[in-house]
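So this first bit is one chain, no partners, the form predicted alone, shown in structure tokens.
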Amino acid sequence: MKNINLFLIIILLSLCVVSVSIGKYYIHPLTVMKIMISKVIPIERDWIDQMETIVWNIRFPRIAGAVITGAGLSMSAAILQSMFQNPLVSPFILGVSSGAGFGACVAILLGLDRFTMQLFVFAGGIIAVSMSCLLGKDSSGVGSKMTMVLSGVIVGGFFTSLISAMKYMADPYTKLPEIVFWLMGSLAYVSNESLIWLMPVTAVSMAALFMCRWKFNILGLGEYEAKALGENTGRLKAAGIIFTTMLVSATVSMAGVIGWVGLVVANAARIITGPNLVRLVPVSALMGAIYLLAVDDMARNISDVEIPLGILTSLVGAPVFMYILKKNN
């Protein structure tokens, strides 16, 4: 397993110089190495000043926050699954993508700032996946996994039509152009200083989700088990559920709602490692990182206009579902 980690952080190392390489303004892998080290090393200069520019305050954000977003949509996805019981559920599946999404079409709405858009967001990403886990239980207090994902795609449906509403509501010049693009997911406006603003919220939730992944493995097991082990279920749920719920959000108020990449990814990252969370995790989030990080690199080459994120992720990612599904019967 350690093999497989290593070989998946060279992978997402070299794509990652590639990446900075790659665009309308071509430079080569080993200057951008050269760019990079300097800041560690003092090197001799054989660069320009345009393309440090270029390399740290355009192309460094944009790959940081797809190789966060990737690995924090992937991660989330491989821990609801588990706490769910169920290989169908992610964020984007429970309504948690739809809520923040909908916190944030308000929040552009009404003009805020990044730091209450923050907040707007999170408030939706937490309402949302409430109700999906209200709805979701049975008389006696446990839901089934059909149940859950039934009441995730009617909490994401309720969500998406108070997005129809706001879109509606919004200024047909101003605040509805950026409302669409923003919900087809981009890394265009990624930068530096909102990579700052955000990385409290991620790191955390990432470390309190990666140091609590064995616990997560106990939830898997079922209710009943879980409790006759001494766990507080409740509890444990409600944490798994915040850090997710803080993670994604954070993801989306960065690059918009970008649907398929948590749920495609964690699921082939299972048929790797299995369904041991303590091997899962990493797995999935290094490979929700590499996934992503390549489709933002179509997105951005592949067409003299770029191409928004969540069209990529859905055409590439639907195909890749149906054959993992069909593969695994």
Second form
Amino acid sequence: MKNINLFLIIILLSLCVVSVSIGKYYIHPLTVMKIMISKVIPIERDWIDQMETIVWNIRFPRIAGAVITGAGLSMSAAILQSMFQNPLVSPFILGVSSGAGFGACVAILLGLDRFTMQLFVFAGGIIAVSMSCLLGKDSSGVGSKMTMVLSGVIVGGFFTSLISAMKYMADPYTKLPEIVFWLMGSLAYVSNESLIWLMPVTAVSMAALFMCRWKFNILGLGEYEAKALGENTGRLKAAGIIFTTMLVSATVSMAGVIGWVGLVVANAARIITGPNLVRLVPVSALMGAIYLLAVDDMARNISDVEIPLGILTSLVGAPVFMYILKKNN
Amino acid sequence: MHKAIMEASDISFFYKDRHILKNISLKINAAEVFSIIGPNGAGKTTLLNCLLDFIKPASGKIYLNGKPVDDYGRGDFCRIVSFVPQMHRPVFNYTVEEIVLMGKNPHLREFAMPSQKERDEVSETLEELKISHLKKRHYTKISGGELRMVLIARALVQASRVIIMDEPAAHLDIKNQLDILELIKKMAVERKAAVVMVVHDPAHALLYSDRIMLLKDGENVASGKPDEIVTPENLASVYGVETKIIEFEGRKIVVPIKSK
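Now show the form predicted in complex with the partner chain, given that the preceding structure was the form predicted alone.
What follows is the whole complex; the chain from before opens it.
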């Protein structure tokens, strides 16, 4: 089982090199590796400055963005599916996506810069989930699975209608296309600056989720059984929701709403590893990173015009998911 | 007179304005099987939930080892008390080993995961219950009787001072019913465990318990030794069923005659 992680890491690293090398301006993979290594060990330069700029300032952030987004969405999905005892749960179950989308719309309408917009998106996601949690709360402090999911749907619906209202008000020649494009998701705007400020959030939440992953199994047995197994369920649920929300909001603020990644990858990974999150979480994360990186390579290389990522992930994801469902009944 | 390991004193519970448990007191000792019987809706499960500290009684207190349960953290409580649920609706296909390992949860430090040591302990317990062959099987694909054994294994791995069971023989065929009840009796004797169980069938309670509490409408109608509690008079007044108790080869058997 250790081997599958190693195997996926090798695939991921090779895919990263390939992804940096392909694009409108082709750079030989060997050169790519040399440019990357030169950051650590000084080696003789046999490449031109433009190549280095493309590698570090254009392709690297985008690829890192794809890796973080794919991994973050997929590991969150695996954990949330366990927590909600339902393999059909997506990372957006509590309304992160609509809240974040609303934040993006506000920022676009106000004509804010990219950086401030990311803050708005991140905050939007957090606010939406907090609303779902407050709405779904019961006397124990944390709501039951069913009320949580329902309040997620309600909050999602609320923000979706606000998004529609803003689309209606937006200038159809300048703002509206920007909103529509953002909502379809894209990694084109990930910059090194945004990576740097999102790094602490994603690193902390990924590490926290990773460390608690065995415990989340216990939540998957239901409230009473988890309590009988000595788990402080309210606290663990809260930790799960807080860290997945931070992680998912961070990815959304980088890449927009990319559907059909977490849901599909977590289910595919579960077929390989079984439901035990000790193995499922790392395999989900690695498979998610590989998957989204591959799809993003398609998005920017298939045609001259970039295809929005969200369109491709659902085009690929929906049939794959159908297949998984049919195969496993 | 030995000291009770678990004690409920004068507990009451309300659901909205319905009085579900009325001033129940009980003492549970080590190495004995304590059965709670009564018709549907008598408050048996509510009482169990109070004992498990899932819900707090509106009044009265529950003590574990002489200390109020409110003074225990969830983890501390569950290192002494374990639970075998009646219904377990599995969603994900964990292996039997993974499920039993979860019993080690209250013994692990924060962020810790079970190691080889815990795994060995699980193997021993499975061996003891003679279900080692199930270890790597998916617990979603085993029979009801096997699943009940697995959940008992999990409880034993977790804590065997007090084991609380909700209808351990429910939904099992007659052989599995007897096997499980024999095993429970054995656990109480060999491990000095205090077993508290809700029992559906008064006949089982009569055969396999050391003490019985008979509940009706949230009230303790009678409690004491099995043959003092499971009597045709009590069964008639609580269940509304005419019964005969016959002795066959030294075993007392409850025969329901007709509903009144």
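Just so we're clear, the structure is a prediction, and the values are computed from it rather than from any experiment. Residue numbers count along the first chain shown, from 1.
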Assign each C-alpha to whichever of the two rigid parts fits it better between these two forms, then report whether Gly72 and Ser186 share a part. yes
